[in-house]
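In structure tokens, one chain follows: the form predicted on its own.
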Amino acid sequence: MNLLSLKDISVKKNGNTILNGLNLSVQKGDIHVILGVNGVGKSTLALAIMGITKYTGKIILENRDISKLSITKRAKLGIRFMRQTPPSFEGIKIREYIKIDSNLGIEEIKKTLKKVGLPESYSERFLDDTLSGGERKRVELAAIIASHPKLAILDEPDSGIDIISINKIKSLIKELNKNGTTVVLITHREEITSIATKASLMCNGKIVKSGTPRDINKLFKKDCKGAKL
């Protein structure tokens, strides 16, 4: 069953396209790896699920065409994102931060945070500048665990994480996905789609291929590492 289609999915900025009739499906229940190398419109590709970016073409979310719908309202259909970098906000607590799209009590969103390897004590510290970017980048995954979405989005989060904290991200996604969620993973790491069930590989704008993490590594390798399709 497809939770989510993207049809003829097209975004330009200043004179340039950086989404060109993207096609997509993505099964209810799947680890979705959309794989590519950087500049080929990955991350526009997440802008434009979540409602961000301007786009022309349609967005269907369970058999719910949600092309026209605001982020807020996307967010209330169960639609969370990661940022590739995660933003910081003055004066907002961590623990604020996660209560927000859950209702995890102060002793829920300390083992939330060991969950992504963050101490206890990071429940009173500000989600500011003075994290480092890969803090923010946990915290934001653990206010996505901790909000049990429908669909997670999340943009590179392996990127700025040393090897052993990407094992880790990689446990959580897979039990992020065990509880319900269903995870589109962005990526240019081939590692990464280890733990997928799916992959597409995404060249100059466009899902050129569908199929299993294998094949779709091997075409990575191959054709899409700086190559045109």
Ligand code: ADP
Given for the second form:
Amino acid sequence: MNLLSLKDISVKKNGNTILNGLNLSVQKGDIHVILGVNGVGKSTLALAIMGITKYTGKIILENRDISKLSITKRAKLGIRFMRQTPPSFEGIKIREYIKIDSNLGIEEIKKTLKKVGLPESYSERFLDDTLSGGERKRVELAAIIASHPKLAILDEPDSGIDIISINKIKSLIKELNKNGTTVVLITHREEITSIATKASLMCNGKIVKSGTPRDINKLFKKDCKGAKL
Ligand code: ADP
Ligand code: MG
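Switch from the form predicted on its own to the form predicted together with the ligand and print that structure.
Following is the full complex, with the preceding chain placed first.
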């Protein structure tokens, strides 16, 4: 079943075409990797799906046209987003942040933090810029796990995470998916496709091909031209 369909999505910024009539279907239950080199428009695509950036075209979630909905309404429908570089927030503690979107008590929050490789004591830390980018990513992942979303858009979840921890992050994403979340996993690293059930190759503001992770990996190596490096 189709969970998310993107139809003819275009984004222009300062006269530049960043997304150029992009089409994509994401099936319910998949870990769908969007693979593409730097600059092809992957983050812009994530921002469009969340309604953070302006675009033309249609976004359909479970047969409902959400193209005109606000970010908040999309979140209410169960879409969550991990930014490539998560923002920091002054004055909010990590436990409060995770609680916004979940029913977890403090012990469960601590457990979730441990899962993503953060010490329990971090529940009392502020989500400000005293945390590293990698730590903020882990907090985002904890918040997403805690909220059991319908759809999680993860923009380069492995960047800023040390090599040793990447397998851990991969298994957490798998677990999230097993628990019922469809995942759109954005990456420029083909290693991540090992946990994918489906993959799409993105070049120059478009999805050029969708298929098995294996086939898309092959194509990525030999054929993703037109990257703006
Ligand atoms: P990716 O995530 O695949 O690396 P991005 O979506 O971040 O790609 O960016 C795609 C292209 O759009 C890049 O060339 C980038 O410089 C450009 N771009 C992104 N945001 C803006 C903006 N606000 N104004 C102008 N150009 C932008
Ligand atoms: Mg990006």
